[in-house]
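Consider the single chain below, provided in structure tokens and representing the form predicted on its own.
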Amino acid sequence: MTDTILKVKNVSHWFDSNRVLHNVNLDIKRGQVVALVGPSGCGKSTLLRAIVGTHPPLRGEITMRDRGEARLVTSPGRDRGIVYQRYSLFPHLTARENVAFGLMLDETGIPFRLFCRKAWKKLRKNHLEQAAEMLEKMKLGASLNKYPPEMSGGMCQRVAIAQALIMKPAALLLDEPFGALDEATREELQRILLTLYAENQTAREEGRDPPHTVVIVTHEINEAIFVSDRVVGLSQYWDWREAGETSCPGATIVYDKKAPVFSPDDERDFLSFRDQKDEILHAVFDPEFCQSYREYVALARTGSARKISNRSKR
């Protein structure tokens, strides 16, 4: 059986003229962290919507395998979880009960809230265990009953991620999920990445499968490299010439490399992966630089993970 679990296959879409993906393929692998960067206005989020299946694309085709089923995406489902730069909690709700809501969603309707009462308070209790459970693994045990508003950003951004995880979600998709915080929060959530990523690999030690597949989306390139094991470029930079366009059609992907796995508790050591860096911004980043498309794809979709070794390099 394919432990591919995301399929994404001759993917274009555009809004009337406006030409924003074009041909993109991306097949991710069961356990793999895989961080998506580009240029402004290149369509990443536009890609991570379309796998999402609130944007369905208007050519090619997204396919999600969980349970070795393997469905089209047309619309969201509860096997793709999404954490967006603006978490939306409900105010009114703990930490606790906000965690505990999907699950609520998911495993109840109203009538059995009304009229099985007994069996829906201990329902209620199993859920805010999980949800205790969850936000102690984000680090907020101290705050479980807290509200949105006594929480900083970054507090609630983990109440946000332990909300998606919670669902067990077959990928779990960050759109910039980091971008509004200061530096200091934004490492305590990179390195909760990197702990999901950890667990990936004391799975497969255990024979297991991953229980964590993730697609990021991040403007920052250093971050990219730290939290994944597989950076992916999406630029509009590239030589669509060589495709037989005859102007640029979009964008496509143009970088797809392995990226070094850090352990949680490594130290950010950003001069071990300056190489990659640079070679990112001069493949993905720089407009005057046209490349083929083929030649910075090493990965293309045979990405495979990396076993966690300590500050480890390409």
Given for the second form:
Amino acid sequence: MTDTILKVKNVSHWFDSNRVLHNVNLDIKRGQVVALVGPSGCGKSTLLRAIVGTHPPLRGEITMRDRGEARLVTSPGRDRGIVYQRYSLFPHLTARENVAFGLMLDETGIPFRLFCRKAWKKLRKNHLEQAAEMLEKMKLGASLNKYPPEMSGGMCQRVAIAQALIMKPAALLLDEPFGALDEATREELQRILLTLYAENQTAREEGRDPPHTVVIVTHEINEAIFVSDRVVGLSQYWDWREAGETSCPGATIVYDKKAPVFSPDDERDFLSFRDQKDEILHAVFDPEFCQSYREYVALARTGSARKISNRSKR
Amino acid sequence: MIGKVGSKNANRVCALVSIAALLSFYTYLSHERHRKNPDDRTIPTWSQLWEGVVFLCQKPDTEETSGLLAAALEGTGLEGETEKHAGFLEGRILWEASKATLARLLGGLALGLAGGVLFGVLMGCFPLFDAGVSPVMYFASRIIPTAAMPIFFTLAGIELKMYLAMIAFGSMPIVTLTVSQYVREFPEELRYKAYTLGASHAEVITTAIFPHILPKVIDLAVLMIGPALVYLIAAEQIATGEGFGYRIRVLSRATRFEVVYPLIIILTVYAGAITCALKALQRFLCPWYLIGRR
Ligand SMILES: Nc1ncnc2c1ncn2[C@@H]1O[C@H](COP(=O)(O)OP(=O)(O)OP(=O)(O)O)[C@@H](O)[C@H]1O
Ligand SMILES: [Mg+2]
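Next, give the form predicted together with the partner chain, keeping in mind that what was shown is the form predicted on its own.
Following is the full complex, with the preceding chain placed first.
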């Protein structure tokens, strides 16, 4: 049940002389909700793009294993859902059509849709029903037939999450999904992620595989700790001089610890995890602090957890 | 305040006032003209214009049109070629000219747009194809179709296919370049997203990119009506055959301006009607596009 779904191995990436990622190693297990934090421009999006497969890393490899063989990631595929901050929805489709879009693309092809019109019509009806159900779950039952420009930013992001989730992806990837939203809307959406984690818990209790594995990129540390059960810090501030480099070779993982788990209706109390926030600020965001990158990596990449502090069970 | 939108009725009144002003100015002009020279035909009175419209819509009187034709051909060196213009003597002028001109215009535009969208989408999607084709398209888009007209006449005669080819070649390079730009502006995030939802390359083009650029392509079609009409009318005025350009030339030579004015106005109305039809099509096919800019 703790099998690795996503494995990032020795990944480095650079743009000409701008070295962005250096030897990034990350194992993500089924059912984890991982928050990826780091200073602006450290390469969070670059790492996520590599995982999505749109921009494979220049060195190292990323593999996905969702039941069966591990597959090397070289291009985007339907096993990884993605939600971006902007352009999260197709503007020419209504909320419901946007959610049904993936079902259509996944289950049918152009010849089928062109030449088996009757069967396609029937299937389409079923897709739209599934999509409506999914949107009800996201509390968007009243906006099924709205186009993206008619919806607020928060509603659009909820539709986008539904659009990705309906595909039952092995990993759901989110790149600053709530970055453009106001604080109240942000909290609503954070609670949706907590719902996903709660569904994982229920599945675990019932002895099933947890259905959702999530990686969320954010620059908001409170958000990271609140929604995730594991916070990973990516930063260019580490002891690269000790590694014999004369200039920064790029960001690497300098922080990797469990985070407290909240249930969807828990109060959101930032004070309760202020210590961890300060620790992350220090370890990841402080340019003056260039200690060994292993210091705050509690969940070692091999999986043999070297726990420095365990704050997850409250 | 600047930019403040007025009420609907106020807008209508303003429009009516300016149209009324234009019409009264014309009435005054033709009245003055006819006071000085009662036989004037260059600025016809309203009753003369009405006669012109009737002339356009009625089956022609063979004698009258033969006279017209003789007057039109006089001094052009083509006096002996009346039989070439036999079409002039049959059928209602407006009906025949409309059929010919609209078939050429719509057919040529449809061909130019279809080719332009095909090439434009391919150029936008495949940079290598773009690298190969775009220099040719840039060059072709700079060619002035009316300058190349004699070549078209020589190669394809004066039949329908010549007009179609001319309008299609005249509009396709611009359409191609513009559409390829539209495709490049398609947000990469949406492209990636389509792939993560299981789309094939063909599906990314047909279900994500194409619907997204369709409303802009329709706007582009509206814009292309103007240039297409310029090429078409210029060609019709040179070639001998049927169509608005040809009728206008012949009737102007015979100083039948009471017929020429209605012809020009009807042609304008046609262009306006096509624009309205395309806009309606856009509203019908792409309701989302207008929501975004309300
Ligand atoms: N396509 C590109 N070409 C060249 N340089 C790039 C490209 N994409 C990103 N970079 C550079 O890579 C570095 C990391 O960028 P990235 O977008 O991954 O940062 P980020 O951590 O997501 O930042 P933010 O928090 O601002 O989103 C930056 O220095 C950026 O300038
Ligand atoms: Mg980013």
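Throughout, rigid core stands for the largest set of C-alpha atoms superposing within 1.5 Å between the two forms. Numbering follows the first chain given and starts at 1. These numbers were taken from a predicted model, which means no experiment stands behind them.
For E245, the Cα coordinates differ by 2 angstroms or more between the two forms after the core has been superposed.
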